[in-house]
Structure formats: C-alpha cells, structure tokens
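Taking the form predicted alone, here's one chain by itself in structure tokens.
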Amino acid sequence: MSGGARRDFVIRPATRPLVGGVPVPSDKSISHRAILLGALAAGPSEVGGFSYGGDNVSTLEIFRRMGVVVDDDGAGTLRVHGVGLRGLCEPDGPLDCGNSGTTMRVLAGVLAAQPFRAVMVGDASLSRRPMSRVAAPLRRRGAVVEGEFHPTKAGEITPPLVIGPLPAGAALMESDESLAVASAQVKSALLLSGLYAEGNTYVREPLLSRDHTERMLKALGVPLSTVASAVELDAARFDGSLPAFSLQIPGDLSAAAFLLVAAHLVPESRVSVRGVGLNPTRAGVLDYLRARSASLTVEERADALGEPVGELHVAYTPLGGGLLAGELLTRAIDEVPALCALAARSRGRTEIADAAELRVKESDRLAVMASVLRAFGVDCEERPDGMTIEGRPEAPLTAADVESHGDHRIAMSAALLGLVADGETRVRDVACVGTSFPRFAGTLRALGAEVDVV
C-alpha cells in the first residue's frame, strides 16, 4: 500500500478475538543489507522473501541505477548478480531513497569509497533527518560527503547527500570511533566502508544496537571480531571480495510487535506469527513482554545468513505496566509505537526513558504518539527523552480521528488502540503503511479484526 490517492484505515471496535496464524512482511533491515550485500557479491546470490515495502523497493532500484542487475519473479524471489566491491556504475542522476533514512546512511558507507560522485534524496520527511551522525565520521576517514545547512540546528546537515568522488589513488583510512548514541545505521556505514579500507575499522557503541551487519559480514567470511559493544574490521586478513550467497529473509520482527500487541489489547485472543526473525539485539519487545508476564512462547526453528528464526505464539493476558529504558529501550526503539498502544491498556502507569532518538524518525513519534494517545482518552505526560502513559485496562477507550503524520509506526498503532475504541476510528494518510507492512490491514482482518482501507 503506498502512493496513489489518499487512503485511510477505519477500525471497527473488535467484537471478537484474534485467532489464527499469519506471516509479516521479511525484515526491513535484513532485506535491506541482503541486497546491498548481494550487489558487492562476486556473482549471483538468491535472495527470497523479499516483500516489496516501499524503503527495501528504494535500495534495490538504487543499486539497478549503479549497474547491478537484477532479476525478479514479482513474487519475492530475487538474483542479484553481484558486481563485487569495484563493479559499481556511476548513476546518471540523483539516487532516491524515498522515506528510508537506512538507504541513505548505511549506503552512504559503500559510496564513500566510490570513484564517482553520487547524490542521494528523499522525499520530504526524509530531507529533514540529520546525517552528520554519518556524515562525519566518513569525512575522519578521508570520505567526501556534503549535505544541506539544517534551517535550525549548527553544524547539522540534512540531504541531499552528495557523496564522492573519492580522489585516484586515495583509499580510505583507518577509522576508530566511539559513537555518542547507538546506531546501527552508522555503524553499518562505517563497517562497509571498511570493505575497501586501507587500516582497520573499530567502532564502539554505548549500547549495542542491533547488529544484522555483523553477523551477514561474518557469515560471509569478513573478519570481524565483537567484544560487547565494540566491532574491529581487521582489513589485513580481508582478501577484499565477498561470496555469492543463499537467503532466506526471516521475518520482520517489527512488524510481528503490532500483531503481537493486538492479541494482549482484545480478550481471549491467541496469535501465532510465522518465520519472524530472532536476532537478541532486536528482541527486545519480547523480552518487555516477558517482564510483563505476557503468554509468549518462542521456538527457534532456523538461522539465515547468521539470524535466528523462528515461531512466536502469543496468547491474551491482561498486563501491567512498567519501565522500558537503556538497553532494553535501544533493543525495542522500533516498537515503541506499539508498545505505547500496549500501555494504553496496560495496568497502571508505563514509564518511556532514553528515547530522544525517536524525535527524529518519519515524524516526532514521542509528540505525536502522544497526541494519539490523548485523542483516545488516554492520560500521558510527554518528557524530552520518552513520555509517562496511565493505562485504561477497564473502560473502552474513545473513539478517534487521528492523523498518521506519514508516519508508518504511528499509523498502525493507532490502528490497534481502535480496536478497543467506543465506536468507528479512523487514521487518515495511512499510504505510509506500505514502507513496512504493505498487507498490515489485510493481516488484521485474517485474524478477525474489522479494518477497511478506503
């Protein structure tokens, strides 16, 4: 679901519970790296699973721009015929990443070491987000990267990005940093820059994000080496090419929360969600469900490519609140959304510390989740860094119109606090939804739930 006319969701209060069980879309993170990995591969790798959200679509037309062919059944199979580390095209003209903030800094990495200049845009919500985060450590490690002034904040920049080239002769440096605030994005960046460094690359973290990268590079033989928080690429033992590979994408766990939070939000509900992607540094929405005492069971069934996979089944229980903050905020950054429709209906007062980052995604989510959550009748307190969220376990909440902000997270989770509304919810713009979780509202309704797109 993305582009085209307008469309909004309209929620029906749910009458009955969730039962059954569905697949979620392939991880966006991990698609996203499979298809950048699967281009730098020497030869063909078979990528399947792949679910046509719009931010993955971005990645994989960025790299048919920069000469990598592609060849794809429509049905989520993919070959990426890699043109390994130096096989890379100049495009001939700006690279669109669309709404994902990953395409663009994670890329940003590999064209740093580009003998050809690029240009990566986004769309609007995109062209606000800051990139110095990314930008800068590039440019320590002898990257040209420039980008627009930002209107308000000094030293900031936002796209484009205009990337390269890096002079004849150059190579990259090393690079050792210690980033101020865990992200995946940068240290992605940074590692894959290392791919055609001259010295090795270190990068420690306060906390450690989630680490796809790492565990892909590994399972294609990069020498990587992670003591806690911190990763080196020893560039020595690099032989500067990557295998052609095989897999699987496991399923987006992200996208898995919002089916899990729907079964604890409508009595007597039991969900089971298929093939989702257990990587311990995503987990963290199931370790909070855990604390809360939520009926969660997880088998682990498989490892793609270096990820756990597996089953979750999840079964009504009615749950209190609590505290999500530090590492097991950083864990569960992309859930917050849902969680906070979890509080909604949660017992007693849910605390959210240590979330500044989320005041700089697709929108503001700590204002905004908030304003949804008050358009529903739900009492909250937003802080600078998270919010405070009294629960309603007991009455209906009130029926709302809200907007999603062209935000996909907001927009889903508005759509679960109507199914216990007082009446019909409407969440308007929800084209949004597409980016990860084209099939959200069909998914809904294979569970039971009454959710239209009009």
Contents of the next structure:
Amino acid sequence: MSGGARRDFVIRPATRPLVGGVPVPSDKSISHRAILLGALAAGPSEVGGFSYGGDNVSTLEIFRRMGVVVDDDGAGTLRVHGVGLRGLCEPDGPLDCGNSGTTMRVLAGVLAAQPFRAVMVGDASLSRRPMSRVAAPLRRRGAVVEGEFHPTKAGEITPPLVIGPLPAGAALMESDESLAVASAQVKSALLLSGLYAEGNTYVREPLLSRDHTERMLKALGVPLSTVASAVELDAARFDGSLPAFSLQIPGDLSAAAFLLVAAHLVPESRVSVRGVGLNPTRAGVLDYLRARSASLTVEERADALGEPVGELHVAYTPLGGGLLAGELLTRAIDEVPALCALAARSRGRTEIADAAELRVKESDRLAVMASVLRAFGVDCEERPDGMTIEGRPEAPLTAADVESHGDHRIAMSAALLGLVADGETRVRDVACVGTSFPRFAGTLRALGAEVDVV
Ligand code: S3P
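Same protein, different form: I have the form predicted alone, so give me the form predicted in complex with shikimate-3-phosphate.
Zooming out: every chain and molecule, the one shown earlier first.
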C-alpha cells in the first residue's frame, strides 16, 4: 500500500544474466473474484495460493467487515465462509478499497443490490479515478450510486462512492449496455449486479476485456452466454444461488510480465515462471513477444475454475520494436509500462496507440512513463492515446532517480530500466509495489539482479 514508511529501490546495473525459475504472486484479478464469489456462495469455499497483495487484502477485509468469516492460515490458504447472495451485513463504517480500482468498481455491482447503504473510500490515487463508468449503468438499472462531483469533467464522479440501499421490495431491472471503452471492472460490476436483477444483463464491449468473471460464473453454473465481446446473463434461468468451490489461484501473468521483460533487457538471461494464469484475454504480452520472435515457450498444464494455467520459459533474444495497439493492447493493458521499458532496448521504434485508458489508471501511465523514460535518456514522444519510443539496444541508459508516483507498475518498470543503466538507479516511494507484487525485489535478486529496498 502507498501508506506507511517511504521506501526506495536502489538498482545496480546487471553484471551477469538473470537466471532461474521463480514463482509470482497469485493473479490479482482472479483473487479479487475468488474472495467475492466465495463470500457470496452458499457455504465454505477453499481458496489456495492467495498472495496478500495489498489490493486483494483490501477486498478480503471489506467482506470481513460485511460479516463474512475468512479463515486464513497465513500461508495463502483461505476458507471463505460464504453467506449466500443475500447474507451480507451492513458495515459499521466506510469500506476502505485502498489503492484498488478493481475492488471499488467490481464491488459496486454487489453493493448496488443490497438493502443497506455502504460507503467505499480509497487512497489519494483511487480518490482521483473516474467512477461514472460504473455508477451510470448501475443507476440505469435502478441502483442508488452517488460520488463526489469531478472538478473538471462534466458528468464525472470520483470516490467516495455511496451505494444503496435498494428499498425493500424493489429489485434491479434489466440492463443493456454498450461500453464506450472495454473494461472488465465495469462488465464484472454489471454481471454481478445481474445476479440480483429481475431482468437480463447484456454487456457489449468494443473489444473483449479480461473475462475472468464470465469464466468463473460459468464454472459455477450461472447461465451466461458469450459471443465475441458480448455477454448475456439470463435472469430467468439463474436459480438464485452460487455453489461453494475450491480454487487454486494461478500466478499473475501481469507480474510475470516484469520478469519476461527483465530477461529481454539483460543479455544471456534465462528465466522460468511457474504456475502462471494463461487466460488469452490477458496474454497480449505473450503474443507481443512471440510476434517479435522471442524465445518463449509456454507449457499449459492445468485448468483452475475455467482458467488455463502453465509454465513460461524465456531466453534472452534481441528484439525489435513495432506496434502495440488495438486488441493486442487491450489484452496487455496492464503490461504497457513494462513494455515501454522493453521498447527502450528494442531495436528501432515502438509505437503504442489506443491506450488513452492508461491516463486513468493508478497514475497517468502515459505521462509518468514518458517522464521516467526521459530520465533514463530514452527518446520518446507522448501522444493523447499513446507514445513513440526510440529504442537503443547498445548504449547503456543514463542512471536515473525517479518517483513511482504511487503506482506499482511504474515503480517496477523503472526498476527494470535500472538493470541496463550506466550506474546506480533509485526509484522513490516503492511501498506501492506491495499492492500487486510484494516480493518483487526479492524475486529479481533470486534471479541474480542487485536490487535493494532502502
Ligand atoms: C481489472 C481490469 C482492468 C485492469 C485492472 C484489473 C480487473 O481495468 O487494468 O488492473 O481485474 O477487472 P479496467 O476494467 O479499468 O480496464
């Protein structure tokens, strides 16, 4: 979380290849959904491999505040005592989502249907993020959702979000939405509110965003049908309850992406990552690397509640730049900062487009990443929906002293650039890395990098 003591990364240039096999934290998106669906299921669910990233802990604590008992062995195995769709209790104060936009937006769909009022708050970064995208469609199906008036954008609201109550005897109505921007958070909020609705839920996206919610709901027997980037929940065929389940959460491909990029920055590196989620709607980074003839092997081994899982093996190969846009960009939305670091060392120009959404993530990732790249001496040009990066594979980057801007993925991407700089790099205020990859520095050290947390 970004609160607590200030900590910095100090990175020395790599003097040897990164070599080894390492695990990554459990998938952040799937972990949120596992806790949420476990809490709403009828009976106790077993969730293994939970990794205590700050964002997921926010979701867990919020359900505890609403009366869900979660036994936690402290080693990643949780028993979530589901209370059923209608068993949540009114919380006795605001629900703290910390840095987690997914917690706030996805949970909004569940809270919209409750007979009590709930308030969701977040940290400084989350408190600036746009919430109309989820509030407006929920209101259209009859929910009460209020936020703070946005000082510059007409019609926009920001946290805190005040949701509910749904009056006794009232029910959410049918929802038929075509989202302007692909968003798994908004889609998930609508589908989850649809579990409580009297009418069907239809969501269309311009491009298919990550589909974990659809896969998990289908695996639990909810009558969902999907065609391309459209999904329908048939209310009449839903029996009104979710069964308890058992799930080993796969590793996070978005965390693994930092290691895949690191292996392409430091010559001769050979890195393997075990037990990683391979959902194709998340795997844009793998396709981007494949399209550049990277030496990448993917061994699919298992399936966890509808999610493919496997091992990744990557060996350093010099790569060229190219285009990251369209559906590939949507499937690599969280990997753009790491791929910017890769672009700095890829031969020629890398063009990133269709990425305006990055301006409203944990930070304005286009502006912040452009300033980080420039601090390392990389030539880049920012545009409203992307940027152009001129890669220079040979010359070392200029060692830099940069701020994380409270954004975990910026902090980790800057640390990667430090591996190929001409001296010691400092990345300031990196406690935020704990939101998704608590052992990031230790994992890089295990591969042979020199990274200290000071
Ligand atoms: C997420 C959806 C994405 C992604 C975020 C996690 C999810 O956000 O960037 O890190 O778990 O649903 P959007 O829905 O805003 O695209």
